[in-house]
Each structure stands twice: as C-alpha cells, then as structure tokens.
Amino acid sequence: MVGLSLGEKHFIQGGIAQDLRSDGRKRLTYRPICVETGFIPQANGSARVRMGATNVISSVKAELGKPSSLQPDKGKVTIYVDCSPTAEPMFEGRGGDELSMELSVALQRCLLGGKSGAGAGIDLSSLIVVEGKICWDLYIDCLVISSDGNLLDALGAAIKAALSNTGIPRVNVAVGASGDQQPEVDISDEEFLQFDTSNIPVIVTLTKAGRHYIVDATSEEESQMNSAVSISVNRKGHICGLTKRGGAGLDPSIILDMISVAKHVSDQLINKLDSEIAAAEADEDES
C-alpha cells in the first residue's frame, strides 16, 4: 500500500477532478507502452510489456493433451501470474500469493469467458487437433517484474503480445485410428502455425476515484480508488469479460457507463498495442 500525506491525497484527487493528473495525463490517457517479443527461446511465444514503470513478462508453452469430456471440441488454456518480491515489498510471502491468485483469476475471467467457454477472447476451438482425443494445451505464465499500478491491463497486453508471437508446431495425424484408439501424431520441428490474435481483447481497467473514472492508474492513484472495474473488449467492440475489485458498490447505471467508456478507450489501446507488437516483431526478425 502506498503511504501518502493528506496534502498528496488532495493533490491527486484535485488533479483527477480537473482532468489533469499528477503526471500530466488526462483521465482517459494511458502511459507510454513499450513491447518486446520473442526473447525467451525455450517458449513457443513470449513478450515483455512496459506501461510507465509497470513491467511484466508473459510466456506461452504449448503441449499436446486430451480435451475435457465436457468440451471435446475445445483446447485448454491455463493462466498463472507470479508477483516477484523484487517488484514490490508487499509481494513477499502471503501478500504476493494472494495477489497472484487474484490476478490469475481475473485474467481467466477477462480472456476465457464463462465456464462453458462462451464469450472467450481466446478461440479454444482453434486448439483442437482431433476432436475428443487430442488438443493443444496452452500454459501462459506471467511475471510481474516491477509494479506501479494497472497490473491487470499490462498483463492482458503482455498475453496478447506473447500469443501474437506464438508459433504452434504443425501436427500430422496418422489415418486409420478408430473408435477409442488414440491416433498417432507427428509433430513438425520446422513448420509452425501462427496463433490468430485478431479477436483477442485488451483489458481496460476504469478506476473510480471520487466522481470520476481514470484509466491506467498508478499505484498512488490506486490508493485513492473507491472501486475498479476491468472490462475486456475485442476489436469488434464485443465485451469478453468483466471483473470488479474494491469494496465500494456500484450502481448498475454506473457500470453501464463504464462499459461504454471502456469500449471507446479500447479502440485507442488496441491500435497502439498492435502497432507496438508489429514493431517489436519487425525488430525480432531483423536481429
């Protein structure tokens, strides 16, 4: 928790009210975003995202597995977040474990939809190799290196960038297997399929401080929040997930207004992130 004097709290709250935050941004403006991809060679895909002083890494590992009996036509995705104690003293011990679990669950809700997979931002059906028998399991691991607020949006951006960088080996399935027999497969070492990230959403967290919302809150601004709503929105403007934190309740009309604001802000964020990912991948190809 950030410790602020009464004067500092009034300064932050006054700046938000006047649409001029302490770092010069307006209420709905993100900090500069920087993306780096492909720097973990043993992973199928990886990315680092910096939003201001918040710095996170995401890596993707793909392994062949068996689809769930409840969803035989879908692959599986697991998301885990690790909060490094070097990022923030409060991450040491139980505090870090609790935040890691909270962020992991929030990312699952925002990116993978409901238990049925409905509304998922990641197309799980694209991970099927043989329906009911073989699928790709994606293990997405995230690490918080440094924290200055807005971790969920930064982690969502890193996952989108890492999946954009992900190559899944082509699988050739032997013909002839029938019934309950497990088909034989040959995994290519040379041919890779690029993961389609066109519909993967970005996460926009709107932090309510007083009567106003802000995006990309710093740690100091988060310490003044009443509540925060994180909304995942894809390029088509569809809502893929929503999660709330903070003790203060919100009127349904306020949540609807927040969703409308998040849709508006998401256009700018998606365009900026896509531009940064393309530039990072171009740099990777040249190196």
Given for the second form:
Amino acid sequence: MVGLSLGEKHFIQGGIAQDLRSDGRKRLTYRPICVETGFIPQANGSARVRMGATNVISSVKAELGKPSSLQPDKGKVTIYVDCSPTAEPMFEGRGGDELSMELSVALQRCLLGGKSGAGAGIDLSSLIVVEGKICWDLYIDCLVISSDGNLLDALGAAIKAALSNTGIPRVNVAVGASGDQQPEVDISDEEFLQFDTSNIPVIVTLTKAGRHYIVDATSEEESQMNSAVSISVNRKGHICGLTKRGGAGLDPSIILDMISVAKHVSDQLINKLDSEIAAAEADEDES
Amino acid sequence: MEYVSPEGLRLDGRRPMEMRQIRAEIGAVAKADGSAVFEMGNTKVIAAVYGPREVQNRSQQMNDKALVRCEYSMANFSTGDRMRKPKGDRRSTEISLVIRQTMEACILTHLMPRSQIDIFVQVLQADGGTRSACINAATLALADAGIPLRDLVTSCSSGYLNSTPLLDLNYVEDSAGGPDVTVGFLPKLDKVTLLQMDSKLPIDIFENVMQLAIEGCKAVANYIREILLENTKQLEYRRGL
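Give me the form predicted in complex with the partner chain now, not the form predicted on its own.
What follows is the entire complex, opening with the chain shown before.
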C-alpha cells in the first residue's frame, strides 16, 4: 500500500486539477508502452507489456476440447490472472487472490462478452474445428510481475499483443467419421493459423480523483481515486464492456461523458499499441 | 534412451561438461528494493527482494538477527502443459525452504537485527534446474538490494547419465531418472552450502559429479560478478561520478 503524507496527497490532487500530473503528463496521456512478443517460447503466443513501472506478462495456450452443448459453434476462452508476490509483498501466499479474481472477472467482462458469448471482443466462432465436437480452448494466463497502477489496461494490452502473436496449429480432420463418433484429428506441427486480432478491444480506465478524471493512473494516483470506470472499446469505436470500481457514486451524465472521452482516447491507444505490436513482431523475426 | 550420442553430444547439442547459455538482468521490478531476472537456457526466473524492513508479524521478530523469508511460485504457463493449481503445493514449499536456508547462510543477518528480508522468486519458464536458477536470481537480487552478504552464493546442478557426468541438466535429462546433484556454493570461501541428490551413485563417481557441479557454480559466479560490475558501472555513470 502506498503511504502518502497530506502534502503529497494535495500535490497529486492539485496537479490533476491543473492538468499537469506529478510525472509531467497531462490528464489524458498514457505512459510510454513497451511491448515484447514471444516472451514465453513454450506458449502458443505470449507478450510482455510495460507501462512505466507496471509490468505484466500474458501467455496463450491452446488445447483441443469439446464445445459446450449450449454453444456448439463456439470455442472457449478462459482468462486467468495471477498476481506474483514480486510485484507487492502483500500478494504473498493467498494475499493476491482477491485482486487476481477481480482482474480476471473484469477482463472476462471486457473481452469475452456475456454468458452466451455474444458480443465478445474475441471471435469465438473462429475457434471451432468440427461443429459440436471439437474446438480450441484458449487459456489466457496473465502474470503481474510489477505493479504501478493501471493493471487492467496493461493486462488488456498484453492479451491483445499475446493473441496477435498466437499461432494455432492447423488441424486436419479425418474424413469419414460419421454420426456420433469423435472424429480423429491430426495436429500439424508446421502450419499455424494466425488469429484475427483487429477487433479485439483495448481497455481504457478512467480514474476519477476530485472533480477530474485521468487515464493510466500510477499507484500513488490510484490511492487518491474515488471511483474508476474501465471501458473496453474496439477499433470501430464500439463499447464492448464496462466496469465501475471504487466506492463513490457517479452522476449518470458524467459516466456518459467518460465514455465519450474513453472512446476518443482508445483511438490513439489502439494505433499506438498496433504499431508497438508490429514493431515487436518485426524485432522477434529478426532475432 | 540415449542421452549422450557416440560423438559425445547431448540431446540439445551440448558437450557433457557444457552449461546452457546463461543470461542475467538486474532491476526488472522497479518497485522492489532489489530484483533480477536469471535465465539458464530455457529456464527463466525472476526474483525480487523487499527489505530489510520492519517485521510484519511481531511474534516472528528476532532481537539478534534479521528474519529471512522466501516464497517460490510457478506461473501457470511455466511448464509445457498448463498447470492448474500452482500455489502452496509441497514441492514449492520445499523449494522455498531450500532457497531460504541457502540465502540465510550467506546474508550477514546479525547486522540487521529486528528487521525482515523478503525474497520472492517467480518461475516464468521451467526447463530443469529451476532450483539453481532461483538461487542465482535471488543472489543477484540481494546484491542489487545492497544487502550485506558473506559471499555471492551460486548454484548449479549436474547429473550422471549413460556413464557420463553431465553439467546443468535440462528437463528431459532431469526426468530421465538418473541422479541429479544440486550444489550451492560460496566461491570466495570455497564452501558448499547446499547439496541435494536423489537416486543412488557410487561414491567415487559422486565425487566427480559434485566436482563438476562446483565448477559450474564457479562459472556462474564469474558471470554474476561481471553482471554486477557492469551494473555498478552504469550506476556510477548515471550519477556522473
């Protein structure tokens, strides 16, 4: 936990009010984002994202499974976040479980849509191999290595980067399997299918401190927040999910205002992230 | 199965006495007092040190020396197959204990009474020798945190397969069922602080295998010293000295 003196609190709040934060940023400026793909070679896809001192790793593993009977034409995606005690001694033992759970649920809400899988940011129907019988199960595991605020945005960015780094092996289904039989499959070692990530949303968290709201809050700034709204927006500018955290109530008109600001900010963020991901992939290809 | 080919090459193309490529980086976790990433081939671990600081649990406070604590955790994605419940199983508790004892032996705890030092190691990728990699990462992180140490403790493993002593086993060789000797070593004082072996080995061969692991530790120690020197130079440069 951050322990701030009264003077420091006033300094942070004053800075936000004057649109000049303690690290020199404006209210709606992100810290520089640094993406590194292929960080975990054993996974199907992985990425490390750094935003200032916040450092997260995301990895994607694909396994063949059976689609659920309610949605025979859709694959399954599970998002799981783990907070490493390296980030904060408080997370030792089971101490990080609560935050891990909160982040996992928020990410699922922002990226996977509702229970029916409708409106998901990730296209679940592209994961199907044989309808009703075989599909890919994607396990997205995230690890928080170092935390300095704004974990949700960083995790969202890491997942997007990891998915665009993911290669899913091509599967050849043996023809002739009929009726109720489980078809035989042959997983290719050489051919990989890329995942279409252009529609995966980014998450923009607006943290309200005092009368104003800021993006990409550091942990010092987060300690001053009264409420935060995380909005996931895709490239087309559609809102894919929304969560509000923090105790204080918000005026409905402010929420609408925040959404339109988030939409505006997300535009820049998506472009920035895409160019970072492309640069990281080019780097990886070279080495 | 043949682990050493007639030409004298191992499965991953190394010679029996060859280590995997090692790489280290200091300062991966900005908010910790000291941190380091350590890679041995595909094994990749990250260590963070918090402290010396106030003891969190008063009943554990010691009036004559510092309390050293350690937690080892493995990421879900660290192994080939995805792990489901990684926290607090017997294996990680045992490794936490081993690392704690090894590090405690080289920290000058009597200089920091009534305080606590936390060492957290996180395995990002496991490919054999995680124990050794964790100890090496923890040493670097402790040095980065500026904690007084008796010596830089380093660790390396060795084994014995196909009548050949092998240095620095990877996962395939580790799970072959042969003996696996993990040594923790203080290079300056020339002392062994950690020694673990499973399965059986004739005593004269054991001597060779242990000696091989000690040579490995010395090589790691040289590398760690280089990294620390490089880091200190950079700090010096940034300060404008």
